[in-house]
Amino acid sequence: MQFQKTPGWLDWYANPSKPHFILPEGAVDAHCHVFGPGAKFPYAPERKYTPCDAGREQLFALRDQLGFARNVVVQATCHGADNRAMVDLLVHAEGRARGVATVRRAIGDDQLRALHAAGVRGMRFNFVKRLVDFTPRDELMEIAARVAKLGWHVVIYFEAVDLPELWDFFTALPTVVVVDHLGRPDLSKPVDGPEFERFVKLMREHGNVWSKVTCPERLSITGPKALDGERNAYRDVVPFARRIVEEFPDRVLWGTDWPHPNLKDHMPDDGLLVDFIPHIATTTESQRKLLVDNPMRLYWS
């Protein structure tokens, strides 16, 4: 089957550089994608975009040009709930790899069984109006009492400016909840404004919630460039994500997000993304819990 990619797309950046920060000895990219490709995997019919084929193959060349020792693949929502791409990755990577897959309340119990056998361990909720359809929120309750008997995780993408109508929601989930990219704070307003104090105060209160420190590509309006020819890039995202690692170091995660969907204005070279790390992370200690202990007690453990 043919897919033709939505108008805009990025392909990913095709020769990433070498990273400059050299990753701890058994790092984990806790945030990637794969998709299709389209013609064995084909994309759902309900997707709000056709993305470029980014296969296992391009990811594991990936992980090795970058210095990781695994991956945690995220079910991205052009597939729905077909994780088919996501397990065949799984299958083939030899155990160095997990999965975050996305289900629907008519999944049976064998399903998630067969999901788990071959190494998925959470699921994910997306909030993010654009992409997904609404789900009602008894049914995502439901799915999370199931996964939560086989001691998944779930996984939420919402804005930041959404958090307040999603709160009651977010914290009567039976499970550990991992926040995706810093709840998506507007960087445009301060570090120790109003919304992102109220992220803070989610972790702070509730000890089963994790963040994601990734996609500064994604939350930075200063962007890509960097100063005096450091690798320095997306440096308006540092205090945030920062803060969340100093504050939470046992609670946060670290992932490259490639392919980077639905990036309209530039693509990032992920070996800048490495080299992000040691600005929010700045000692030897937090780097491995954050690239290491932490993704290995949540999805090998």
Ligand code: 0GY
Contents of the next structure:
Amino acid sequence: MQFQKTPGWLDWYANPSKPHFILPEGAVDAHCHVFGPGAKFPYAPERKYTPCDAGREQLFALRDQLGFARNVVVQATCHGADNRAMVDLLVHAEGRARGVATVRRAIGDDQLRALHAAGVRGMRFNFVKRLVDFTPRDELMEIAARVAKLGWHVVIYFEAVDLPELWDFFTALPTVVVVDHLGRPDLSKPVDGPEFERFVKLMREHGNVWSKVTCPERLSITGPKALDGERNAYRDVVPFARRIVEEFPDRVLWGTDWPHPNLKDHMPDDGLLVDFIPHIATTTESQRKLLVDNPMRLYWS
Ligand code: 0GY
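Requested next: the structure of the form predicted together with the named molecule (the form predicted on its own having been shown above).
Below is the whole assembly, all chains and molecules, this chain first.
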């Protein structure tokens, strides 16, 4: 099948620079996606965007170029609940990838077990309105209870402004809960203002809540321009991400978000994104936890 990508869609960065930051041995890129290729793994009819293809070989090449050992591949909404492209990657990754699936109520126990055998260890609930249609909460809770039995966690994606309304649902989830992209703070608001404090409170009061300190390129207002000639893009995101890494060093994950869906202004150089890491995890110990110990505990133990 032929797919026309969404007008204005930015292709991923073909020649990422070699990061200056040397990743610790065994580092995990714990948030990335695979798109198609659409001719082999068609995009879902209910999708809200059509990406450019970004296949498994290209993700493996990026992994090696940046110096990662492993990937966690998160099912993107453009594939709906058809997890085949992600599973195909997992079975070709020689044990070096795990997956987070999208699962609907109708899925059978045998299909859940097959996903687990392929390397899936979590499922994702998406509450970002431009990406998905509404699913009733009782349906989501029913699915969460089923995957909890497999030892999976639930990844949640939402925007900060929606957290009050979603709080009761999130805090009732019976699994580890991993929040995408710092709960998408609005960076025009202060790091110690009520909105980000609410997110910190969620993590402080609920020891099962983790956060991905990811997507500075998506959150930043100042953007990729280095402020003082160093490889220090996205500086305005640093206080937010660093606050979470420092207060919750054992419950944070990092990932590239390659191939960076739905960016409108610029496509990040993934090498530059890796160089963001030492600004938010400033000690060897916190870097090891963020990049190795935490993802290995959640996905490979
Ligand atoms: C991300 C962010 C986005 C998209 C998706 O599944 C998706 O389509 O997650 C976004 O558009 O903000 O994590 O990749």
